[in-house]
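Only one chain is given next, in structure tokens, and it is the form predicted alone.
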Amino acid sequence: MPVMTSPIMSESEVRAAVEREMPGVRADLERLVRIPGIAFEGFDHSHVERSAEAVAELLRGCGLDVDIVRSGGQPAVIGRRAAPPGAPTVLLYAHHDVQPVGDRSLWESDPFEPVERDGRLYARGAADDKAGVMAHVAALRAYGDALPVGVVLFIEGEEEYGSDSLEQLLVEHRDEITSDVIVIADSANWDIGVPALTTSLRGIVNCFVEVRTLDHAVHSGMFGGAVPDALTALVRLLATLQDDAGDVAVDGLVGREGATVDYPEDRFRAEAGLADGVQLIGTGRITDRLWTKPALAILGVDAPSTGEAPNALVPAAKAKLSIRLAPGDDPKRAYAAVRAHLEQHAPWGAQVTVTVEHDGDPCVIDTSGPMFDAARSAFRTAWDGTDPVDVGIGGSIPFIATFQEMFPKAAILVTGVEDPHARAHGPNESLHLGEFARVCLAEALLLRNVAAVSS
């Protein structure tokens, strides 16, 4: 490989440059989170368009050639700058769409008006994943015209809604985004003050199960006691999905032990916000339960609300299930197993219909090699000598498996902008500003280290 002719900024120069840029980076992060770009059905998607335009403007300000692209879904933003002679190209991924806010009464402040409290910035998307977008921007701004690598920024617009059009976008733009290293800034660090590299993620199957026992509602006094109502049948059916210990009781799902990091129970309970007296569910090490075993949750139920429920037997009831799949499982096979279980365990002959909403593959990442060494060195420096922890993640980023398949020669680094207190997807989502500064410095140092390794 030809030797690079341009000098690489020193570590102290990078540190000073990132520190110089952080006030502007935070101001632009706050501008981004004020845009309620939610890609879910039923929301105003003009805000997703606004969000894409805002990201495009930020990337143009970094000297990138920028396009807003789509393939039947929400807009993504691609920005490019060619590599210096002999230098590698790094793909930087994040997403600009956000989760719905849910019950606004549970937020301590307006979810789309950023507010700082105790060193944290509160707003929907402040952590997941507009901080990821701005970490990339911070690194680019720090280098200015002295960027030591080529970059491609791919900022997706519907990650929270399942990334349905992402694979087609990658196919359509494959030549312009092919890179030597891929950095996905959409994961979490191990703790405040302790960085992490993500080595595995669970897959996901979201599905609906509907139970029907009647063709219409009937009087609960006249028919109750002989006619099963659908809501009771649904509750009994859902109860079969886990055993008494809380382990998933669906035959055919993959699960194993083998997590290399332990999660102290008192810390885990505090970070989860578990109510006093509530027991943990499942068996085995906590990290195995979170990273290498399946999990199942009931996300919602369609049935009459208690305030409006008449004295009538409910004819049909519906629930939304989320199944997290251990690495090594296959979402199509897992869905078939869940559907078979639900159909076989229907109480009292109730009619059961199961439909899939979306699914995604789990993945395992080999974090050996010089690019991962470059990342660990960058993290160690940014966190003042603290070594990064290799962690699994209980959540799902299904498109990582797509990146692995499409770009098998690229080193894939899954980095964290969140911490255990970020409450991503929930009320009062927030970003630890001190950790965010370290994330931005780590990414800038990573680009420098990647260039040095490749020179």
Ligand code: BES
Contents of the next structure:
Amino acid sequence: MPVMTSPIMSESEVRAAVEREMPGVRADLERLVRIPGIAFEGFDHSHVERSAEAVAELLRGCGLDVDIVRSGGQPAVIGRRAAPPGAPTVLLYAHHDVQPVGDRSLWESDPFEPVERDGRLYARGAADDKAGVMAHVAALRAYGDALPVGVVLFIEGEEEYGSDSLEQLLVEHRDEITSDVIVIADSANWDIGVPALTTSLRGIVNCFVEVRTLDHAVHSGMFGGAVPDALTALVRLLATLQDDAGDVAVDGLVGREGATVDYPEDRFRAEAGLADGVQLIGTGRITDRLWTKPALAILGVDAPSTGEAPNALVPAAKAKLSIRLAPGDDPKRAYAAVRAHLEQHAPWGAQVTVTVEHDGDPCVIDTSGPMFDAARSAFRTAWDGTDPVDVGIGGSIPFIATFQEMFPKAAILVTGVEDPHARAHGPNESLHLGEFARVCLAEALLLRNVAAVSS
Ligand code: BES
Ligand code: MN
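Following the display of the form predicted alone, present the structure of the form predicted in complex with the ligand.
Whole complex next, starting from this chain.
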């Protein structure tokens, strides 16, 4: 038997310890949320720096050796504590940067001033992903000196901006972060009261398509009827991307049926906030459409705004497309397919230019084995006997594929604090505080279960 530095805490001791820590965890979550750390270009990055420093301070408070690291991008925080003899090391990932807030008038309260309403904490990043950071901190605080595993905390600073320098950081710090189990706290649970273990995520390709039909704007009365305007050409081109049922109509994208989870249509409509009378698009099970098939959306258009549009034919117009890729697809191949489709479907000989913004890999996680059983058991206990549901996720965490390649032997547990009402990336993002407490407990129990598997 390995010699442990402190006795392993019992399940009820862990439960009591997490409960004891929750008020402090909540207060520190609120402090983090007040720092508007946005990694996007054009934002004041001094806030991401402050955010990294605040995270570093929290980790030092947990007795970790802490470094703020970067590799050309925004600062990540690495905190480490060696494993007791014979115990495994667990890497705990979350990100401290957040999405921009968009139109502030759509927020019911200041996005960077956390406010509790009906058991939820409202603020940008309250769920995605500062609660992920604090779930790790909660688990560490609950154990104090009796932490049953070694830990490496890796808290990234530019996840929402595409994690451009993450791969380089992982390569540079490979030896420090190598671990037996990786917990990625940046996903979602299935429902309030029902935990989930994420088994796949979609990939992503974001790209721009620009259409040009004229070299300058001309009077729409003098030339309209014979000269195509670029905005109409763009709209017709974009309309070819889906068929009448709303399935993606680009040849060469991977998509399959395979999800077994039923997502009742009523529940899905309500959670999405679908307007009355609007039909769902695509075919097959809802979970297939979300998890194992591609999806395509137009995120924005550059064209004259309606308030200022003169009676003139628009010479050029540009759209931003986002394609979510099914697990098994390849972003480079998928982009080539989308680009070829756009070039081949240009209406009326319009000039089409396609450029990529960024892409990311999908992933599939084989969730069999003792570490996954250890996680499921921790979830079941934290949710008072409710088993976690195996879910796919329609969103993307591209670097999971990188972790899989770099650390092929590590079990990757993708957990998280979001729920279907969290509105991550939108106005009025929020965290369900009751579920957050369960997530913290589950993570603490998970560390204990993982230590038990290895002993
Ligand atoms: N936390 C999300 C991923 C996610 C989305 C998990 C939905 C569970 C449900 C993550 O922070 C995110 O938003 N990722 C980006 C990736 C992109 C920037 C490459 C996304 O999916 O848009
Ligand atoms: Mn996130």
